[in-house]
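We begin with a single chain expressed as structure tokens, specifically the form predicted on its own.
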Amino acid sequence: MIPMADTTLAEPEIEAALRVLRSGQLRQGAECDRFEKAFADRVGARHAVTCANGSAALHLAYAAVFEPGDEILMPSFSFFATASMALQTGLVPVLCDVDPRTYLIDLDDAARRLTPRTRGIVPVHLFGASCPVDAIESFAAQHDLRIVWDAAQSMGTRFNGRDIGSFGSCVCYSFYPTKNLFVGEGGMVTSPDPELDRKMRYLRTHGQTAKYVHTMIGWNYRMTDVEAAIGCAQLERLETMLAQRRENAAQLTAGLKGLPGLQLPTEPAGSESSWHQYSVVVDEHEMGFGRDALAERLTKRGVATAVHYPRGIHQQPVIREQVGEVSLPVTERLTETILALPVHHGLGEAEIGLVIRAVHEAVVGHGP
């Protein structure tokens, strides 16, 4: 079976983890400091704060940037944490529809949902593709909104030649095992603002501004030095992994182009994707069968698939309880038709060729 992810650590990463384990200095310390500096240098950010995971990264950024009661625009077609961490911070997530080709937040729909209480926007760089940063910054400036970027899936993505980690007030990352850079569990928030950076560091450690002096309510969101050591080592091979993902995506696009009923992912203008996912959309009418049937046919041919996401955030029961019913037709259609194919760095030309052949056989009954 060709898997959806490769979570194998390289030998230098294993050795880095073992070195820290042997030292006995396991909690947040010198390795986290080193990872923060290396990460900030890599993405072109002034500051970077390690934390426990991607959800913690969002929570820290939300708490540092916004005030309880603020309404925050965000796409519904995203992972649950984008909204749940807003609710955890006392914010009001205002869920918006997305573009049917890029799956990224639809600014026209977002504009219709503005109220006098709207204070921010959380664009999600989904599946490794960059949002239109310039358009979003212009939208935010026009409506006096602050931006928190959700880049949990987009380590290594660039917009107009510039790393997405260098934009905006806060950019939030996840290092979950399936991500482009992975340490087990872990997260990072980059920022150009020293005050935001300082506040997030306090919030990360129970709001402690000096030993046993707590001047705000925070959380235990520290990263361990074991994870940070893995992260430092993995940065050394990140470009190689990203290049393989980009090559695999290009091969998939060339090999699957023109298949009936299959909408291939669109690279937004200005975006250089890091291809966390390669997600196609199935037109049941044109193909003759639906997304789930295609997934089943591919499984039988030894190709794993995944659905990101089978529900929009606005369709989650707890979100309905919190914010009420919302109609987002593009998101709802995507949840029924989208399917991710393997694209990760662990696959080479031969494996991607097998994926392409399997899709052709599943769709039209023969190989390319």
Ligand SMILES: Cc1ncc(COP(=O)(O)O)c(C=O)c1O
Second form
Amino acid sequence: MIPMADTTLAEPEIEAALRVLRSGQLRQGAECDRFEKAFADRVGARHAVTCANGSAALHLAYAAVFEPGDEILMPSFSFFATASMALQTGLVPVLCDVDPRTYLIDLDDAARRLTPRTRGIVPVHLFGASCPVDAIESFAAQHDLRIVWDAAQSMGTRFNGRDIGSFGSCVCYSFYPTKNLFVGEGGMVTSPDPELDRKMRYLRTHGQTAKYVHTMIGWNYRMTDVEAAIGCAQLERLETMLAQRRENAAQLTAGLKGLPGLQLPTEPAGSESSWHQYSVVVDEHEMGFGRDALAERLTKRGVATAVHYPRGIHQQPVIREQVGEVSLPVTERLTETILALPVHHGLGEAEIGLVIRAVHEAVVGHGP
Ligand SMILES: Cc1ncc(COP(=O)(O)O)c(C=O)c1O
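The structure above corresponds to the form predicted on its own; please give the structure of the form predicted in complex with the named molecule next.
Then the entire complex follows, led off by the chain already shown.
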């Protein structure tokens, strides 16, 4: 079976973890400092703060940037944590629809949801594609909104030639095992602002501003030095892993073009995706069968697939309860038609060739 992810660590990463384990320095320490510096250098950010995971990264950024009661625009087509961490912070997530081709937040829909209480926007760089950063920055400036970027899936993505981690105000990452950079559990927030960075560092350790002096309510969101050491070592092969993802995506696009009823992923102008996922959309009428039948046919041919996401955030029971009902037709349609194909760094030309052949066989009954 061609899998959806490769979560094996390389030897230097295992060595780095062992070195820290042998040293007995398990908690957040020098390795976390080193990872923060190397990461900030890599993405071109002024500051970077490590934390426990991508959800914690969002929580720290939301708490540092926004005030309780603020309404925050965000796409419904994302992972649950984009919204749930806003609720944890006392914010009001205002769920917006997305573009049917890029799957990214639809600014026209967001504009319709502005109220006098809207204070921010959380664009999600979904599946490794970059949101149109320039359009979002002008939208935010026009409506006096602060931005927190959810880049959990997009380590290594660029917009107009610039790494997305270098844009203000906060950019949040996850290092969960399926992500572009992975350490186990881990997260990072980059920012250009020393005040924001300092506040997130306090919040990360229970709002402690001096030993046993707590001046704000925070959490224990520290990363361990073992994970940071893996992260530092893995940064060394990040470019190679990203190049492989980009090659795989290009091969998939060339090989799958023109199949009836299969919409291939599209990036906004200026985006250079890091291809965390390669998600296609199935037009049931044109293909003759739906997304789930395609997934089944691919499984039978030895190709794993995944559905990100089978529900919009606005369709989650607890969100309905806390935020109320909203109708987002594009998101709802995508939840029924989208399918992710394997694209990760652990696959090469031969495996991607097999994926392409399997999709052709599944859709038109024979290979390309
Ligand atoms: C878009 C998005 N935001 C936030 C997160 C949360 O990251 P973590 O799982 O590391 O807490 C994820 C993880 O899947 C994600 O995909």
